[in-house]
Structures are given as structure tokens and as C-alpha cells.
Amino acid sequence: MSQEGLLRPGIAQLRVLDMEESVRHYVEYIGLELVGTGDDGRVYLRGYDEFHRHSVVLREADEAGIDFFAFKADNQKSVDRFRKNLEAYGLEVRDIPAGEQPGVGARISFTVPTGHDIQIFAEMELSDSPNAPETKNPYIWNVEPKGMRAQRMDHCLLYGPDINEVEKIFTECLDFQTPERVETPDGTLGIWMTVSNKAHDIAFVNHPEPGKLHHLAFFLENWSDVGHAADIMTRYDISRDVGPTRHGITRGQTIYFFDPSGNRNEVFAGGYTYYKDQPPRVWDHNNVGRGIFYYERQLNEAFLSVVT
């Protein structure tokens, strides 16, 4: 797919009821490098294999669940033009100034109907930590990854009402195709989408409940590494949820897991390369277990419903 306009998820931000542990987890188990902490406490983080200053940030509160997901567009025309095209939709769309995070230029920031947060911004600096990705002659790796050995932020899973409404706003304004889809006889369950070549970049799942987190998800290289994710949560107790598995949705290869808070993780290996001229695949009511759990052929009900 051209690399224009929204090119990737850029930023996420979660809130987390402990920073001590937070950090623990997220740096010495999922292996991300601690970029520095703000002036407010936020904590800035990033995938051993990502070339900009971060792209996952820690916010101490009283509830866990997330603040906002950022797509990182290919520059500042390419803003302007998604603000027109959603206010042309109807949406209100703020403004958040440059420097609001260390590094980051201005933001755009809208609702979306299932109650999230949606952000896009084109500049952020790159990183200037020694552990950043070479560019001249490089290593495949500068200094040997850590933990379960995260190369970036990947996706997230967000659950809230009215996912229709949310799929016309992403593909009519934002650029965004639906390569896959669950549908049930009382209407559409879920979609997974993406703005690149990758099987899905976000993704929704009805839910009554507005603004919740299913789950922010992990690169890793390959099934070896997933299965070297599942060693490092055994060794150190975390709370895992489903996995090491498959997807049938996505062909992913996958763990389900805990932080401290209470917020999911997924580790991610694989999936499909995805073009825009390829048909849409479409799951029906009785094949998503299969779907959602292409091994066990079944869902777990804590799954689906335990959200933040």
C-alpha cells in the first residue's frame, strides 16, 4: 500500500496505577527502553527496533484504561487534510500544541463514537539514545534487546458502542480499509483495519461501555520469540491470559497477558500481508471462536469481557 498520509501508530498512552511496577514490567519484562520521565511524571517509552524519541507513555492515576491512540502521518499537509475531512464529517477536532510531549509537534485529536480518544500528529524527533536502530552499515540489533524482546508498539484493541459509525469515520476521512470482520446475526461484532500492509493497525469490538482497552499490543520477531515471551511471564509470575496461540483473524501469533494495573498486553508475531484490492474476510457467529482462537476453536469468556 503507498506510504502516504497516516503511515503507522504513532503513540500510546495508558494510564497505570503504579509507576514503580509499571515501569518494571514494561521495560525489564516486555523489554522496551525507558526514554525519561516529564516534568508532570509521564513516562516515555520505545521498541528496540523504532526510530523515533517514543511511542508509549505511562500515566499514573486512579484508574487504568487508555488516554489516546496516535497515527503518525507522513506530514503536516497530510494533518490538515484529515482535519478537514473530519470536520466535513461532523466531528469536533481539537488542537493540542507541539511540545506537549517531549519531542512530539502539534496534534489533532478527535472522539470517536466508541468513546476513545483518536490523535494525529507528523513530527516527532528521532531517537538520540545509543540503543536506537543503526542506519549506516547497521547490526540487526545495536545493543541486544531485553525481556521478551519488543521491537515496537504495534496495534491496539479498543471496545466501545457503535463500531459502524467508527468504520465509516476511519475509511471516509482517514484512509483506512477493513481487511477483517466478524459479523453475528444481530450485526457486526468486530473490525480489524488497517492504514498500511499490515493485517490491522486498530481495531474495535462492539461493546456497550464507551472508552475501554482490550489490549495494546507488542511486536516480536517470530513464534520463537513468542515462545521466549511465555518463559520470561512464567519466571517472573505474570499474569498471563490465553497463549501461547494462534489467530485465525490476522494468521498473529499470539500471548495475552497482564500488567500491573490490570491493563492487557499482547505479545505479536506474523500475520498476513495485506493490499487494498484484496477481498474483506469475514467471520460469522459460528466460526469466531476459531477465529479469535484458531487452536482451541473457542473463546474464553474472561477474554472478551474483562476490559479497562
The other form holds:
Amino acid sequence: MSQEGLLRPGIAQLRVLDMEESVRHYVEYIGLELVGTGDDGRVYLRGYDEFHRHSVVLREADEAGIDFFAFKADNQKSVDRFRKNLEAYGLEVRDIPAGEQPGVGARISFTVPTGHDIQIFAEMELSDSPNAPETKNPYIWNVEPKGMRAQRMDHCLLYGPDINEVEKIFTECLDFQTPERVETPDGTLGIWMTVSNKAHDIAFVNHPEPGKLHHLAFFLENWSDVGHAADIMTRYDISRDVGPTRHGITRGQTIYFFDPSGNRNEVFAGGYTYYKDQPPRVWDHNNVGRGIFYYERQLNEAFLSVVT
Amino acid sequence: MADVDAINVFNITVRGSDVVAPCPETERVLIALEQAAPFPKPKPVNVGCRKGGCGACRIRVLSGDYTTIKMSRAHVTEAEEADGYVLACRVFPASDMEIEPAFLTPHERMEMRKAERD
Ligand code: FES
Ligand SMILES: [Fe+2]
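For comparison with the form predicted alone, provide the form predicted in complex with the partner chain.
Below: every chain and molecule of the assembly, starting with the one above.
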């Protein structure tokens, strides 16, 4: 197997203002499965096509935003190797014991210069839900997915200062690549980074406030499901930010919209396949509008100013 | 039995704009403002999540009574709330109101939070 080390985004933990309203949004409308509620009130969710126990965690708080974003590694040896790399780089690495979230092994956690808590873990139980993907003569699903039919949690876009330093940490310590970037006369505006064949697993945009979430994205099967997601948004009065449209960067077909706490969500389909031998794609400030919103060819005001 | 169930409607005026939005006491001020200024009129205040989390619709109430539901503390601190700052999508009128937009750019928000800490 040639993908070693980090495999994929594993867990995103979001802060929400009202748990009941948020669960309705993520379960009924986006279509995630409610896995369970922990003793501390955190709610665990899973996309219908995800094999493991959960991928999205909601925590009730009085401020929206993201607590942490975690990547899953192939084994504990890789986690130990990443810890060494990060410490050698000069970052403080914290330990989170196994079981801090149900079904999840030990995690390491570190804060990057953009102010975000990034975590790595190797172990998570497989889902024991009757709706989990089958492995023997599988149907495409056991029970037809509901709402927007989100297959999986796909990536996030985070906002904060000093993204060049973050890129160095991700590429030098964690073996990420940067298939796509935006360079302006004022410096790097954004980086889209991957640890896999996807065009991006995580992205960062330069922003003065640390620790901000621009959006958490869910993967849909195709463009027609993106249209179906838009139908759901209108029916259930979900506030839409932009789309359906396409990103020039990553080429994904997309809608940006908001959860009931003001966290931006995205539904995302397509996107190109990335291989490590591809040269990086670079956008300049005159074309960034088309890079972000390919059909509108300009940014909307909220893209650079509304984050949680 | 007159009017036990009648819903009061109040006028929301926006300082610096000619928008006057009739807003039932059961409706959130932001929604009334949006309806009073349909496209292509410029929106009197920014609109984002319409759910009290993103801060796009931050306003200051200059006069009038109102009630609020949960708003993200990242955008309206307790001290600011006492000063009349609210998120328009979380506010119900209890009288006529005059408001002004008070959207903070990320830079302004950061400077303000920093000043509060020092
Ligand atoms: S529109 Fe997001 S807080 Fe009101
Ligand atoms: Fe995205």
C-alpha cells in the first residue's frame, strides 16, 4: 500500500449554540446518522458511507466554531513518528487519552500558528450501526440515505494568521502536499493541502483572527445531489451563502450554507484526483474570484468576513 | 373578546437609511429588514446565517424595547449586549425601534477583543 502515515480527515468537533436544533440540522437535513450522545452531552455523528464510528462531534457552547480537526493515521508507529517530527520542529505536543471520545484511541494534539488545534489518532472502532456500509456483497447502502445524503465528512477550511508557517509544518512534519494556492502581492492568501488523492483534505486562508472556521464540508455523490441539497435548503429555510456553483480551485461542485449556530457548512461533489507528481497550481489576486467561485467569478463579501 | 390573539406590529427604522420595516412581535428584526428591502435595494444590514452565530447582522439598538434569544458570545459580549448591541436575527421587537448597523470586520473584531483583554 503506497499511502502511508496520515490517511484522511477523521474527526471534526464543532461548537454549537443549541444542541437540539443542531442535531436536527446535521441529522435530518444533512443526513448524518446520530451515533450517540456522550455523558458530557457531546453528540457523535457519522456519514452513511463512513465505515468508522463517527466523524463529526457537536459540543454545546456559547460561541460557535471549531474545537479541533483530527486526521486518522495508518498505525501508532506513524503517530509516534509525527510526534517526533512536530517536537523537533518546536511544537508542543499534548496527549489525549484513549476513550476521551467513545470508541477512539489515544490522540496527539498540537496548536498550529493559525490558532487551530490539530490532532492525530490511529484507532477508531468500526461502526456497529445496522446502517454501516457493508463489506460482503455490499449494497450501495442498507437504508436509503436521507436529507442531503452526505456520504462523509470531507475537509475543512480554516482561517488564521501565518499560513506559510502552517504549510511548512503540514508539509515537513506530516507529509502533506499543496496542490493549489493563491498568491497575492500581499502574500499567500490561501493554501489547499492534501495527504491523499483528493484535491484537498484541509485548507487555510490568511486572516487576522486566530482559530476561525470558514467551513466544514460534506461529500455528496454528484452534481445532481448538490441540486437536491439546494432543494432541501429552501424547503427547511436553511440560510444559503453561495451556490450551487463550482470552485475553480479543486474544481469541486458546491454550496456554502450555514448551520443553526452560524457555522458555515459546504456540500461538495467531484473535485479532481491529485497525484503527488503533479505540479502545484497557482492563482493570482486578479483571478482569485474565479478560483473560489468559478461561475460568479468574484468573491462575495461574506467569503472573507464571515467566519465562526 | 377583542384582540387577545392580535399580534402587535412595530416599525423598525435604520439610522442612515430610508428603510422602515414593519416587524410583528413574533418576527425577528433581521427578517423584517430583509423583506422591507427586497433585491435590488441594498440590504440595510448584512445577512449571513440568520441563526445568531456568524455575526454578519450585528446592530446597535438606539431606541426601543426588544427581547433576544441566544447569540454567539464571539460577536456580542455581555458588556456589549448591555450597551444595546445585538444580532438582528436573534431580536424580537417589543416596541418601535431605531437601530444602526454595527458589523465588525474580522480586523475590527480582533482589535476590539484585544483591547478588552488589556
Ligand atoms: S445573520 Fe449570522 S448572526 Fe445574524
Ligand atoms: Fe470546501
